[in-house]
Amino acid sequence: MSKYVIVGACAAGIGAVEAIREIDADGEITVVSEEQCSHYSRPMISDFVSGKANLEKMKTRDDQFWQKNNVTLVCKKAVGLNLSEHAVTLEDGTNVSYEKLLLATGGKPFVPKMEGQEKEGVYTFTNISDAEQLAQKINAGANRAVVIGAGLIGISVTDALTKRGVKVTMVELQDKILSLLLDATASEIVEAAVRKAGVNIITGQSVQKILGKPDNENQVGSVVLTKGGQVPCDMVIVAIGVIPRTELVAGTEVKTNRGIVVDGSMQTSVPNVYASGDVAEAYDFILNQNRQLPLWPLAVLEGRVAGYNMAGKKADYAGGTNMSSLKYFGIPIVSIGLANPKPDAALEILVNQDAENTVYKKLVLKDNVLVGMTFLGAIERAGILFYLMKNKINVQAFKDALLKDDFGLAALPESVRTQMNLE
């Protein structure tokens, strides 16, 4: 029996291993992973497709990471969980027993049912295997793509395909792109840059059917949109989003909502069973509730908290919030917290836009405390503002300075600067 078993070897799994080894140098750790190489940055898979990075450059730990941490790595799929026997069942029927278990199974692409989705040339875009297949298809001559979804995943793969010379049509069900991150003004700025790069954007509908080529029905040849139009293409990339992989705990006593429910120690409703990363619903300090936040840095932190507690060191997860930092089509963007709220009289919105220089800054305040921000084009001061948000500092006395071009540490009261220097 392993003292610790971790299912999933990506961000949360790695964070947990490192935390456990800080406390327990000798306890046996077994990590179960479906991927032969899992220690790479998933946010960088668009760089892999564009040719900007190879797998070696994407690795977040060296190839000796598991050996250095005395970890038994089992590259097999976990297919079952027996809580009463404290055992994880693998795809070959063998069992791995545990004293403490971490479920870091991540998320999986959401793919709605579409006629023709089984055809050759339909891809998702969440891991290195997806990126490798897509790159091979482009290398083989494919040069027209339809990307379904214009959120974070959709915009990242569209940027990569465009850099490879692929003609892309992006199809988005909402009436604007990046609708979960940006308000209408910011979305229009980004959309203009994307269109300028040659991308065709279709909003307000989706894909109802994928058709084959005239000479090969099994290969993608075009898509039919929900309002009836047809777009020729060689590839379809489904980039709508991810859903938590909760299959292992289905039918068990582990409580789930949309993801696995955890407490501040990242422990599930079952003692000695923890969950972290995209599969877990962890604390959002802006919304003051637990929810899914499928973000790489938060997964690492959650994994570390779980690892400490598994090894006997009490640790509490301070919480995260929606945080996105991206740069596609030449525009740097930072979106944090309640960046695009619905109309609410309790919220105060501050905006500074410089259309000539493609700069847009927006802050959302509640009771003079920052609860959301969007920075587009000029993101240099976002770190200071995030500090104010994370520490719930009342900004009433200096909020008029927050969006000025010369805003910086000097604009903050001495008491805040002192607090920042002490942390």
Second form
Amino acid sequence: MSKYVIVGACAAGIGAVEAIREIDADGEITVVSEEQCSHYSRPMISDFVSGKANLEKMKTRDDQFWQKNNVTLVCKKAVGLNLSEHAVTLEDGTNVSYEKLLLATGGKPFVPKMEGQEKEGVYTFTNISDAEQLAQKINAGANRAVVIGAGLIGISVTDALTKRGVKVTMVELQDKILSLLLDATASEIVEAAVRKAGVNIITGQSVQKILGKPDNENQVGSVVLTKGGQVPCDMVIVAIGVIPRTELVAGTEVKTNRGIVVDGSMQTSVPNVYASGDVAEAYDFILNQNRQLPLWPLAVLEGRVAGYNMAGKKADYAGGTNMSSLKYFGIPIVSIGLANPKPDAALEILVNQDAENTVYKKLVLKDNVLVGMTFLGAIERAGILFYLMKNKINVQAFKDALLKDDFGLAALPESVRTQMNLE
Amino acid sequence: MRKIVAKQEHCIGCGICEVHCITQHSKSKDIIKAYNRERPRPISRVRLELNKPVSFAIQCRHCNDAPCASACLTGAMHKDEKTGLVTHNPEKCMGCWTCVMVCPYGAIKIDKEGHVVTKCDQCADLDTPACVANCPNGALECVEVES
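Let me have the form predicted in complex with the partner chain next, following on from the form predicted on its own.
Every chain and every other molecule in the complex is listed next, the one we just looked at coming first.
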């Protein structure tokens, strides 16, 4: 029996291993991973496709990470879970038994049913195998792509494809790109930059079906949009979103909603079984509810909290929220929390936009506490605002300073600076 | 481990800390050449915070539970086990700005040319960091703290 078994070796799994080893130097850890080299940066796969990063650069930890942490790495797929026997079943039929289990199985790309989706040239974009296939396709001469979905994954793959000289058409069902992160103003600024790079953006539509090439029915040749238009292409990248991989707990007592339900210690409804990362529904401190937030930094933090608790040190997850920084198409962006709320009299919105549209800053406040923000163009001080948001600090006394160009720590009242422990 | 502490009551807001940070992180390590000849000009990793009458200099606090290190998407930002310093490897940085988003001090700088971030390294080659050694009013000080 292994004291700790972790299924999944990506962000949450790594976070858990590091936290466990801070507390327990000797307890046996087994990590089950279906990927051979798992500790690479998934967010970096767009740099892999664009040619900016190779596999070596993508490694988030050094090659000896598992050995140094005395981890038994089992590169097999976990296919079953036997809670009464405290065992995980692997694809080859063997069992790995545990005292404490962490489910960090992540998410999988959501691919809606579309006619023609089985054709050669249809990809998703979440792991290195996707990136390798896409890069190969481009190397083989494919130079027109349709990207379905203009969220985080959609814009990252579009940026990479554009850098490789591929002509991209983005198709987004919402009326604007990055709709979960940006308001109309910010989205328009980004959209202008994306279009300037040669990308065709189609909003308010989706792809109805994928057609083959005239000379080869099995290869992607074009897509038909929901309103009837047709876009010729050699590749289709489905970048709509990520859904939790909850298959392992299906039919067990582990409670699920969309993802696996966890408490503040990242424990599931079953004692000694924890979940973290994209598969879990962890706490959102802005919405004050649990939900799935498939974001790398949150997965690491959740994994750390799970690891501490599994190793016997009480730790409580402070929560995350929808928060992303973006680097694509030359525009640095930070967007956190309720950055684009529906009209609500209880919310106060502060905006600072320069005439050239190179800088756009927006804050959303409720009862003088920050609940959302978007910084575009000038993001270096955004973290200070995030601190105020996370710690629910009342900003009434210094509200006017928050969006000034020279805003910084010196604009904060001494009481806040003391709390921040600048020394 | 060593920490740099700002003494607000001694800071006169002159910004010489930034000048010497730039010089120390330049190729030539020469104040005139660093300013006039090196392009792109090196970035100061210390920032003078000025809101009269308040002024102090701030750089990476090398936090124990560093949010930038745990948030880093690539492993470029990490807590060095030996020195206790939060260390950044530009070779691994993809310029995603996640560390910038989560740094409570706004202490991580964007190097637009290199499309990576940069931050205080406490002048690892020097006995005393350049900002501390050159502060004319003793407003920056090195102290030893438990890591």
